[in-house]
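Listed next as structure tokens is one chain, alone, in the form predicted on its own.
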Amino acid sequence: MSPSDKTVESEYENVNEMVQPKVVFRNVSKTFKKKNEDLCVLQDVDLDVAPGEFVCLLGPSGCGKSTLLNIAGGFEQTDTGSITIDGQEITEPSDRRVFVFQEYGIFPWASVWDNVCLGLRKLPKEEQKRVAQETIDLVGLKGFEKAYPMELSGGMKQRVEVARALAVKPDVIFMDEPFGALDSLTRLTMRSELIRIWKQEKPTILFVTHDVDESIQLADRVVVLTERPGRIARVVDVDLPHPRDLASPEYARIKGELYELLGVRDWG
């Protein structure tokens, strides 16, 4: 390596060190009382998430993925440890952090437009209209502003929920298996759409899934949790350009590594 290359590398490392984490998990543990028993679901979770990063939480059912997300959103409290966003400890929900769930959270009696405008009521009317239309256009629902959920497909309903989340310009978006109820083809489409939107808007996203392929197709990093009580087994970097080539050797290598971490030996 030449002296100039070393200088560039050193400067790059210094820039990285200057970037402060957006979300910080420190020593997070959580136990629930279940029929007079203590059920430990999370234990000693430590994780830093950078601003604008897309992180998938991957693990078997019951390993505490959703609980970790609920704590980060302020809906649950830790037993030990803390979660901070921009240096502020999370103790309650905030409109700066939004959730997108597997089950559609949109209101069936409200149109697409009214659902998207739900979090914009504090804005002046003209600003509401501008933001709502821009967001509806962004998720590919232009022309469906007056439609009601019963008139929409599953994928379109999920787009409405994503639009409603994006409209309030959140700091962090938490997504809890948002595409789990969709058919396989629609899931692939929604993954591509989510990446397109994320690359354009660059929110910080924490995305819960138990689908290995979904995690590789979406994430900058995949955080693999163990079986309950959930601990971080490993954080796996996914250094692949979007759209990701499912047939590439590197994709196959990462997939094999994730399955091995999940205890699956014969996955081919």
The other form holds:
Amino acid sequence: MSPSDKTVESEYENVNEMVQPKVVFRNVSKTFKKKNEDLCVLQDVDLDVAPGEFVCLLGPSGCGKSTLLNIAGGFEQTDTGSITIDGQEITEPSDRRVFVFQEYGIFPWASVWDNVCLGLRKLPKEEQKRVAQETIDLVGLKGFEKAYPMELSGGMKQRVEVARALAVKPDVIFMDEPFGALDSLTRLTMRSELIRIWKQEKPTILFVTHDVDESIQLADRVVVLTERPGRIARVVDVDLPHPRDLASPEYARIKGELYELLGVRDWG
Amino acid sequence: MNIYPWIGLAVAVLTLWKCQVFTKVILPAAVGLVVICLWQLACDHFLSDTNPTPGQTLAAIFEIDDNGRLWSDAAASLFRVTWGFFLAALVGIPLGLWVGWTTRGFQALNPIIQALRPISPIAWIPFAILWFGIGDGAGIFLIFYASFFPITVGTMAAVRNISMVHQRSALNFGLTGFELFRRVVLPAALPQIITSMRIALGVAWLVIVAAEMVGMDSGLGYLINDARNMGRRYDLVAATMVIIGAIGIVLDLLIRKFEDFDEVRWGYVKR
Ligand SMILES: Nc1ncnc2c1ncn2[C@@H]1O[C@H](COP(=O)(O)OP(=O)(O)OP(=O)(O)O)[C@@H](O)[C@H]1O
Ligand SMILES: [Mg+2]
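I've shown you the form predicted on its own. Could you give me the structure of the form predicted in complex with the partner chain?
What follows is the entire complex, opening with the chain shown before.
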């Protein structure tokens, strides 16, 4: 750990001076103990995320993005430092903050309807019906309520998973490369759908990806992580209105910046 | 020689090659026919006259049917298998679910299960007879023993194989206790439980014949022994073997019906 790592802090301290941050990462470090060597995966990650903000975590494969998100979701513990949501330290998973998994996390043994109802068990029957139908309509799966996941395409499965998360009206949604397994065209549609839903519901979203374009198309801010051990290399603001013009000079400039941060020089 | 009929035949075969009726009925039936022909050939040219031909075997099946032993002995075997298997599922599935899910249960019971599992049910025949006498009790006990381990171990493995994302989904949405069991543990394990039941039933059907040959006085296994001892009626032996095979196929088809339910179909999709 070199002192120069700390200089990155100035990059994001101007953000959200007024609002209470929703999610706060403080000095988060994580080391996996292996038989003969320790694997340091995360080092001193510091980050504030505002309510309703869409933040992308961008980094090379294996740099600890999933690990960071898993800790935030309450599935794993930090070694040092802490992650708080609304000032509360995260110790275990909760349906106030929902995960959308890298591999399909919906239940293949349950219909679309039952999957979406998973988090609505405690609501009264009528209310449950209304919310489930609303959410299914929102993600564009009307007419597929009775279908089972294996009868759906990859994109539709991810819609079910997004619906299952949205149904509980969570404050924070963690998405770990949710569109990674989809073809590039479906991926584009899913991104614009996600933005549409996000604008409507305004949850805070932490979105992990290793796709530079994906991060610029989605995020308010892109947090670039270094190679393992993952540290924050820089936080890049994306000040482009949605729907974003992929041909604009600003888009190209951000893209260049991100590629440079990731250490890729001749990208086209 | 005219070549066109041959081209016609080739085209016909090629069209048939992918057709359902061909792949599911004609092709397997043709192979079966070839095997029966080989059997007949072997009887004609190589084997002594004591060996029954396919025709004699068929006649023997009618003979067993006529004297009523087909039904009474098949019923005796099926009765033992049904009860032994049913009791094994009744105990084995809940036990497997519990041992698979709880760490302490696994630590406590897995070693003893693994230790008893390799002992062949056949080896238990003397004790089965000592405890239950010659008859249904001993048969049911042996079938219970034979199907208990595939079911319990299969269920256990099924639960322990529940994928990390599904466990985490359950955690994320706050499922606990019975709800966790009903919505995740059981449905996630069900396809593999059904598979283990299928394996268990197959084993049970193998074991009951052996058990009846050694230590019982009714059932299809006993029928085989009886036929051999009473005047070396090898045609009756072969006939009984055919019947055993046929009933085995029917049992397997019956239990495979479980695989068609919407809740478990996902578990059998080819990946
Ligand atoms: N439970 C674990 N035990 C030991 N090592 C682990 C564990 N989980 C992750 N790791 C290691 O930590 C590192 C970071 O893993 P992580 O899954 O967070 O990467 P990632 O940034 O999400 O990569 P990708 O983009 O490929 O998904 C990897 O080198 C991985 O081998
Ligand atoms: Mg990952």
